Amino acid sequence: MAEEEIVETELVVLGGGPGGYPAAFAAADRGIKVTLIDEGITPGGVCLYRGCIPSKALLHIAHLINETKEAKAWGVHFGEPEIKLHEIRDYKNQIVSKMTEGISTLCKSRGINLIRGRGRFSSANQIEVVTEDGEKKGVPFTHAIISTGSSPLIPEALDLKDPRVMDSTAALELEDIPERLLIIGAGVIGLEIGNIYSALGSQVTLVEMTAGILPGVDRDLTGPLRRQLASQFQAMHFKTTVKELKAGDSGITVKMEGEDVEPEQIFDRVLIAIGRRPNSKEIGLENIEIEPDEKGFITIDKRQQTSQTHIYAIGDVAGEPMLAHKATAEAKVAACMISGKPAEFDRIAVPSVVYTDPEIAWCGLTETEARKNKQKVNVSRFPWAASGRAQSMSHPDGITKIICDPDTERILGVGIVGSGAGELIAEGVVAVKSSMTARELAECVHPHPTLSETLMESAEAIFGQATHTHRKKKL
């Protein structure tokens, strides 16, 4: 075997997804020498290839279909979509193949030496690579970034090792469209390929251990996408547990504990949607006296810094929520303090979004915690159905709400469902992140007709009356 290769950096970052990326990036253009390890053909992690992006094609496809159905009641007929599958896919690949070729060109005009392999620290200051062609390459290094991201949770009990029982990767490759789809999870990526599946003509069936869809997301929010879903999917069941699954020639056979739930089913495929792991194993974590939690999390702190403070943890695998933006900030912090610029990554105002029809999205205090740490808000809420925009688009079933501090108006969260919400959140990031104070947002104009008058109004009803609602006033 030829003699292991050196290659000497004052930066190493192991992976490259949406925290990798950026942070070899943000360093490389502070004049930081990086090496970017990472084992796709190009980086980009789960977000490009097998998340966040194909996932949002998708969905774009699905919302198209249940458009053209709404579209009856407003007179404009169309006939039945006709799905040509190998065309989808290749429509999202195409989309991935060019978002990823893209970070590929940013790479190399940065200057930044890319490794593709497994990686793996050896020391403290020094990790070892292996490549696809089977070559060693040791990379010593000053300071160093883990971004190896999380993969989806499947239980040993419930691994059959079949193809027909699906992670979110192998329901994203849209192999067929299973006339009878199971899925185990109510949470963001269950409904998101639901959406999609559903749309593309699978009867879905949900079950959820837990009494509602997105557990810990404010009821009032999730109750319109409950409403819609219950119309698009063959049957929920919550409050309820899968027991076992079963290979068989006719499908999987399911057998089920809940409330009004058949407790044995038969279903052409099955998607078990009920969580991600971080990649925190296998990466040489104990050769670097680093030791993850009980959950494979590796601590930090506000500075992205483990234990050992020459090396940084960013995105999933330092801990929730596992969102690709959330890792894209924390990496800009590790940049900054690589370069020598002191910073702390603020949490207070980092966005969710459920890519739905409709879709959800929060940012800073939700009710559901101001309740749960008895914190005394107020709490406005603006239907949508008062929303000339709302109603123009035949989406009404949407609310906007702001929670506010009840002595200073100060804003400490925003919750959005409906059409675009995700769109329309950055605005309630922008009011929570500068401490704004409600009557400041009623007091900026926003275009009529547009939904984005809905956190206006909101705003207006914490302190006065919306003009376009009404609400009696405690004496």
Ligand code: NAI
The other form holds:
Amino acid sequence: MAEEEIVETELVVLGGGPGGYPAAFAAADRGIKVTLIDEGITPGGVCLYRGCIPSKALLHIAHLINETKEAKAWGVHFGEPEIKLHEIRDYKNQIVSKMTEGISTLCKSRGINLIRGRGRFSSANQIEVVTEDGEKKGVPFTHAIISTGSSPLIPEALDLKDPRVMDSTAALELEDIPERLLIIGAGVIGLEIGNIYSALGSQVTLVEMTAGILPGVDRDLTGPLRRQLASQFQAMHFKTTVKELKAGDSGITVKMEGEDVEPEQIFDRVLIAIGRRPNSKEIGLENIEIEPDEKGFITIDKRQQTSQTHIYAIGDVAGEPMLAHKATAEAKVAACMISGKPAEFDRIAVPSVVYTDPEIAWCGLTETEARKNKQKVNVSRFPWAASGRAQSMSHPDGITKIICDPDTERILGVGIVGSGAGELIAEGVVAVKSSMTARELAECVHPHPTLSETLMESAEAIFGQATHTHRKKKL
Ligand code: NAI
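Pass me the form predicted in complex with the named molecule as well; I've looked at the form predicted on its own already.
Time for the whole complex; same chain goes first.
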């Protein structure tokens, strides 16, 4: 039997997604000898291969199709689009390849030792890797970063092992465009993928166990999206749960329980999008005396350190929110710490974006959280109907809101629904993170006509002084 190869390293990073590869890069840039272990052909993780990037490529197409339909109202008439699925898949895959090849090149140019395989801790100072061709490698390390991400959560009762019952990975493969698609879960994944399939021609039915879309998000922000989805989807059933799925020749028979819902329906495909679970099993945590919490997350402190202080955890496996940019920010903290520079992750303004049509984005404190914490806040809402730019783009159904401290006027949170909200929220992040006051934001001259003015006017609205809205003062 061949002897196990030993690859000594200062830092080993287990998992090469948007947490792992930035951690490896940041550490290598600080002169640390890094080994990065990932199963993929190149690093990239769920975000590049099966999540953020492919879904955004497809959402771009969905938005284009929707716009061509809207254009009728502006006197521009397009014909029905001709959908060539294999070309769409090629377009999406090319984008993914460009990005992952770029990451691979950056890895090489930084001198990072990349091992393709599955890694597992055998002790608190060594990881064992089994490569794709069955070869074993031992990687003794001084420091480790666990960035193994998360996987779709599929309850056993719904796991038919039938390709017509899909998770988000399978749905983004775009095998076909089902005539009847059921989406279980009105969270971020359900709504984004619902947008894609409905634009491509599927009749989408949405089932959600709570009372509305995107539980936890401020209701004034979800309103415009819910209205839009009502016109795009075949049906939306809230306070409804799926009890059983059964595979048959004519489709997947679904038994449901809820208000105003036909209890048994047949669909050509079903997407289960009811959350993700951290990948903390099968990585040998029992060998390093780290016990994940009841949801499977690894407990960390503000410095990303686990109970074994030389082992760090970042990204989805280290707790919510499960967002690529949060993972990347945590990666930089861990790399700083390992290079001997104290650092802490400041989670005050981590933005969230739902890339639907319209988009929803928020950062910092939400109104829902303020209410829950009984925290007094001032909230302003600037309606996009009063924005010249939104009107000229025919997207007046948006809102930009600012949540601020009533005494200090400090901006605590920003929420936006509307076209391009995901791009606009960055200004909100800067405002919240830099403790900007509403007056300071109101005094920043914004270019006209742009959607960014809605942030300035929302800040002005805190003082009842927005130019394009008027509220009579109470006497
Ligand atoms: P989610 O937690 O966002 O939403 C799941 C939804 O399913 C919830 O509305 C929940 O009430 C509902 N649900 C749960 N069990 C159900 C049941 N048995 N029947 C009906 N409804 C049920 O989870 P999702 O959408 O799967 O996303 C997973 C993670 O991925 C999230 O943490 C999200 O932040 C992240 N993600 C972020 C994206 C972004 O930033 N744009 C894009 C995609 C994913």
